[in-house]
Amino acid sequence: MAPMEGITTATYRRIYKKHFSGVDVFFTPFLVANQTHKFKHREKNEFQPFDEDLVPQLLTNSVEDFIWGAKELKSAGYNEINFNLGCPASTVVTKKKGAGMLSDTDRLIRFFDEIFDVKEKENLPDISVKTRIGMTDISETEDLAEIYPKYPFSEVIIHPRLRSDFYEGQPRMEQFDLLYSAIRNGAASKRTRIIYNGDIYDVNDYQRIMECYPDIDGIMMGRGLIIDPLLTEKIRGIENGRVKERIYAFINELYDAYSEILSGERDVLFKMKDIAMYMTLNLPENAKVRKVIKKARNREEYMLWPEEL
């Protein structure tokens, strides 16, 4: 399950795992490592208590802050952390973080050189990376294809879009292929797991990637899994009857959980409406159902929408 800010929170992940199966690994939305060398209380709740199915994700552009964050997460029990080089949000990119770091490959090389130098000497967790294929031009993928194979990442998760694409247009599979081949054949990266991420909405999407890359190590799903929480069960061929009842129970328990930790029904509704806008994308009466959701003023009105499943 991909990290999605504001959606795949610790609360969401906990309730999801109670109702559905088929996801092997979950990622936290990014945790900000900065000069304060303190995670916010909200961020701590994302990785505490320890969860063996979880990989915490760090966002920073500072080696010092990355090392601090890695050590903090190691002390919390995590043997692998993920570095965010994919977030396209303007508030992140303008600070040269997330996908913004891809615009300066010289700086990126220095960053990797320093963190892996420290990793050789100190007890840091394994380091994986979630990346896009560049900032604004597909030619940038060629630079990244020279960089990533030089380092012993535990895993490279590739979202084959430029930052400028955001989430629009088709994934750029030619660039994915370039990165995939370079990492798979790299001297330092031969043991690096390679994960595909992007536009997996149904079983056919999954099978198409697996047919093209039968040796790939995994598939990361974000929006597709939020839209259809049973997608991994469908992919694995797990019998998933009682769909309507299971989705209703999931939404109902999620509403309960957010009611306990958020301040007031307005905040709960805001959170739950955001999730429902994803989950209703594939419904035949999409516009009608989404109108019901937007107008909901309380729990009773909100819980009308699962009846349309």
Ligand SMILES: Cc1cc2nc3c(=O)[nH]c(=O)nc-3n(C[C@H](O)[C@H](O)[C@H](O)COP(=O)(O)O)c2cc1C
Contents of the next structure:
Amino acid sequence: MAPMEGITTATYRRIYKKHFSGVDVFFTPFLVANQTHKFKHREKNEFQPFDEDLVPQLLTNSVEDFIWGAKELKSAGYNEINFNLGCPASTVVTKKKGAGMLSDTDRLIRFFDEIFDVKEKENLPDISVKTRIGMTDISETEDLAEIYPKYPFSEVIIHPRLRSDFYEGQPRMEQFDLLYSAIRNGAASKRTRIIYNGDIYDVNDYQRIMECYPDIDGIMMGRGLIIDPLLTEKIRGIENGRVKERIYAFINELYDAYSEILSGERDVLFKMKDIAMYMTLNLPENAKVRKVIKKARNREEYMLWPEEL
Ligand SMILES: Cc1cc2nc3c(=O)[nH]c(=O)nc-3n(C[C@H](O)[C@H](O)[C@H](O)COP(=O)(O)O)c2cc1C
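Structure of the form predicted together with this ligand (previous: the form predicted alone):
Once more the chain from above appears, this time first in line as the rest of the complex follows.
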């Protein structure tokens, strides 16, 4: 399951796991490592208590802060951490974080050199990355294809879009291919797991990637899995009857869980509406249902939408 800030929170993941199966690994939404050397309360709840199916994700552009974050996560029990090189948000990119780090390759190389140097000496957790294929131009992928294979990342998750694509257009499979081959054949990256991420909405999308890349180590799914929480079960061929009841029970329990941690129905509704907007995206003639969701003022009104599934 892909990290999605505001959506795949610790609460969402916990309730998801109770109701559905088929996901091997979960990621926290990005945790900011900055010079305060403190995670926010909300961020701590994302990775504590320790969860063996979870990989925490760091967002930073400072070696020192990365190392601080890596050590914090190690002392919380994690043997692997993920580094965010994909976030396209302007507030992040202008600070040269997330996808914003991809444009300055000299700096990126220095960053990787330094963190792997410290990792050797100080026994940091394994390091994986989640990356886009560049900032604004597909020619940038060629540079990245020279950089990633030089480091012993435990895993490279590739979302084959440029930062300037945001989430628009088709995934750029030629660039994925370039990075895939480079990492597979790289001197330092032979054991690096390679994961594809982007636009997997049904079993066919999944199978297409698996057919093109039979040796791939995994597929990460974000929006597709939020829209259809049963997608992993479908991919694994697990029989799934009672879809409507299961979704209803999931949403109902998620509502309870958010009611416990958020103050006030307004905040709970806001969160739950966000999720419902994904989950109703592919319903035929969904305009009416989505209108009902938007207008809902309380739980009773909100809980009408799963009935429409
Ligand atoms: C609302 C939203 C929040 C996201 N938050 C994160 C995040 O915190 N960390 C991250 O690496 N990617 C984040 N992403 C990107 C997703 O993990 C994923 O790479 C992207 O949605 C493409 O995969 P998909 O087509 O399967 O959704 C976010 C995406 C969305 C739409």
